[in-house]
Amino acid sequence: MNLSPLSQRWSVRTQLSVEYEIVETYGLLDPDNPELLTVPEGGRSTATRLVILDHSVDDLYGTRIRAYFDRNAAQVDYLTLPGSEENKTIERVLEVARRLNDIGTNRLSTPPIVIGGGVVADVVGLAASLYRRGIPFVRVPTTLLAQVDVSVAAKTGVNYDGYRNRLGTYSPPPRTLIDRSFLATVSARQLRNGMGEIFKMALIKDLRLFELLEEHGKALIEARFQDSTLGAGGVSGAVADEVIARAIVGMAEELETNLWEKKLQRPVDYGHSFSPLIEMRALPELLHGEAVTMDCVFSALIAANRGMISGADLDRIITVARKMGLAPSHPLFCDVDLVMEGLTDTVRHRDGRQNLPMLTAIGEVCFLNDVTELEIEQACKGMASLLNSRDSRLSSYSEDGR
């Protein structure tokens, strides 16, 4: 038999366009408004669709999202599951996926709606993205990290081999309902996480919502992100609806222009950069947006002891996380081993460069790729000096004592 010499070779090129909706309405629990009913295409779907509820959700308004589909004669199931970073594993999508397969659900009719925080977020998002190759679902963030930073994200996933979001992927919800009146009942240590998200958007592209964050941060998670009555130290609801959108728009201006990661050089990974190995270490000391404080405070002061930003700078940063109650430091982030293993990974994850986005100022960042063990040495000196004292002056701390 002679066999054909031919080499032959096809190609296929399409392309997908992506769109999708943040809607931030109030009284979303009021039965008269129809939000929640709305499926993604419009219009309403009579058959049956599945509610994923996070365990404080369900605790607070578990009642009254029942009373919600009941009163509009919704066909609702419903699944309960805890909403800390110890579950957010493959095991819960996969709980996910069996109960969309139990009621039946439709490859685009009904899609599934996820009421809850960033974890049960990832996880519910992870599980329709795999279901039927995809399925769309609605997500309602109830938590203020949930609210600025996960309600923009087309990222869905979850933890493992000790590793964060380790599994994922990008599948966007085609509708994200804000409702800030669910602020009200998130506790101020859930508040400062997510103030760390906002703290990072401020520090790399809006010197307006960091002023905003030094002036109001505090007496935002005071005031729990409500209207308040002003004149004993109040923030009104104009500086919360305000701080709020910046964090949004900050985020969707980054991510509509890279959705997919396809650039590896990404302003909004500030505070991303030796922090996710740290945070899993700690688990469950630290909550992410804490975290994410500290990174940004780490990459300050690699940016200071460059003379990239000013003493000045680096102690404005450190005082208005601690404002707000955000401690700038914690003992792992004095781990040189550590940190340098973290970067490693990281490194690993930009396909092999460190792309660190690094501040110029408030509000601006530029990238670096040679940023040496002996700087990581100087930063952990730096945030351990920030560990032993309360005083945010670190603007004479340098290792070569610039």
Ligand SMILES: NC(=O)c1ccc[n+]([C@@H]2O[C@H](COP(=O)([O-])OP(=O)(O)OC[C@H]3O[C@@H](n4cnc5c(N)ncnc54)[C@H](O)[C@@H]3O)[C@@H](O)[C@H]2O)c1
Given for the second form:
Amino acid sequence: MNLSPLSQRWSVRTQLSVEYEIVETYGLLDPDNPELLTVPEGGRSTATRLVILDHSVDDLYGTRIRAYFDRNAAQVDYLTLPGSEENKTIERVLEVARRLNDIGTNRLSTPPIVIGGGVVADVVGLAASLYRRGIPFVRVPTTLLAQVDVSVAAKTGVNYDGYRNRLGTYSPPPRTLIDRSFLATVSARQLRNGMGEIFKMALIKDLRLFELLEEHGKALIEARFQDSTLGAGGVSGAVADEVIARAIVGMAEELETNLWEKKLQRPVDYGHSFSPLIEMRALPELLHGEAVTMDCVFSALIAANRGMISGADLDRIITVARKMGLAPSHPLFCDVDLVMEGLTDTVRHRDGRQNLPMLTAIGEVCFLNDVTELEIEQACKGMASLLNSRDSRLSSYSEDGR
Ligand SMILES: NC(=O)c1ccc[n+]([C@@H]2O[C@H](COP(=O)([O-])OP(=O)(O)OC[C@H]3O[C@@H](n4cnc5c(N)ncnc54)[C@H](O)[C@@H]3O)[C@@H](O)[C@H]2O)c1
Ligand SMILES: [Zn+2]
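Follow the form predicted on its own with the form predicted in complex with the ligand, if you could.
Below is the whole assembly, all chains and molecules, this chain first.
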């Protein structure tokens, strides 16, 4: 305590230990599977819980979900919200809060359950973190992107004022339940979108995962991550499990040591340096994972132009993206002014430094803080030549070669 005639000062120091679980389960909607009923502290709630459904999930699984809760005589009320990025708004958050009020949600014992993609998960997560200054919730991700990425995340958020996730909180749900069978109804484009985040994870830290994508990525998308008959390009459910598990473990390892993002050098920001603004400007054309993939390629171009990775590695990265049906480039990534504007906002987000994750090999990153506008221009040119050719090989990716 520091006393002076003019001021007095007290400081409060406390610690918060955070633990949350991600459970992979099969047959989540089987009425005999208790996972969906269990409240995070154990046991079951007797009062009403709000179940928030993504609109596609309601269309496809609504009958089964209602049957599950009916069969278990659980008191629940439903709210259906639209998925997709345009609906990640503060208005939706307030809609959830209103319904939590309507049904008389308790502080701890009636955590809402959100079943859907990353958009409704982020909206409900933000609502729960604001409601009474924070109540627990249960997350059931139903898209590939949400199962491999949002599932581990501590963050919630909504888009605001033309910026991605401008309003949000750090508030992990104590329980996340993953059932890969939801992916059976996810469109091929949405599966590729999720592959974009897995691709990022592979590039920054997991060569084995990259090789799995190289060998099986296309087939996994075709089989919708379900168990399929082997042969004729089929792929086993064990590969689907390994790919999902490696992505989740990779993410968990990265977050566990930096959950509150006090360190602003984050390998998982790879693919998220230039893309956030471009994704918003391209709305609704580009999905998140599609923009992330392009940013991964853009950053790999910078690395290759610096000689940090070989031209062969760059070609391999682009080939794997294309093989999975993910476009490596988009006209907005060729617009130097826009990419520079995106970088400027990212630098603000990283508190004044570029902290650009950059590949030194497939599966390894370092951080750069001295990328110049000229290098951005060269990478934009590389992106333009990728647009012009369907050929995965990019033999001259900078003015002066490699
Ligand atoms: N909180 C975090 O840290 C974090 C991490 C990564 C991504 N995100 C956010 O996640 C969002 C993207 O998530 P998304 O890709 O799941 O998008 P999304 O929630 O919009 O879902 C994509 C589409 O799939 C539909 N859908 C959902 N489940 C389905 C199913 N089982 N079968 C058929 N259709 C289904 C939805 O209705 C929607 O139309 C972004 O807003 C991103 O910012 C958040
Ligand atoms: Zn992302």
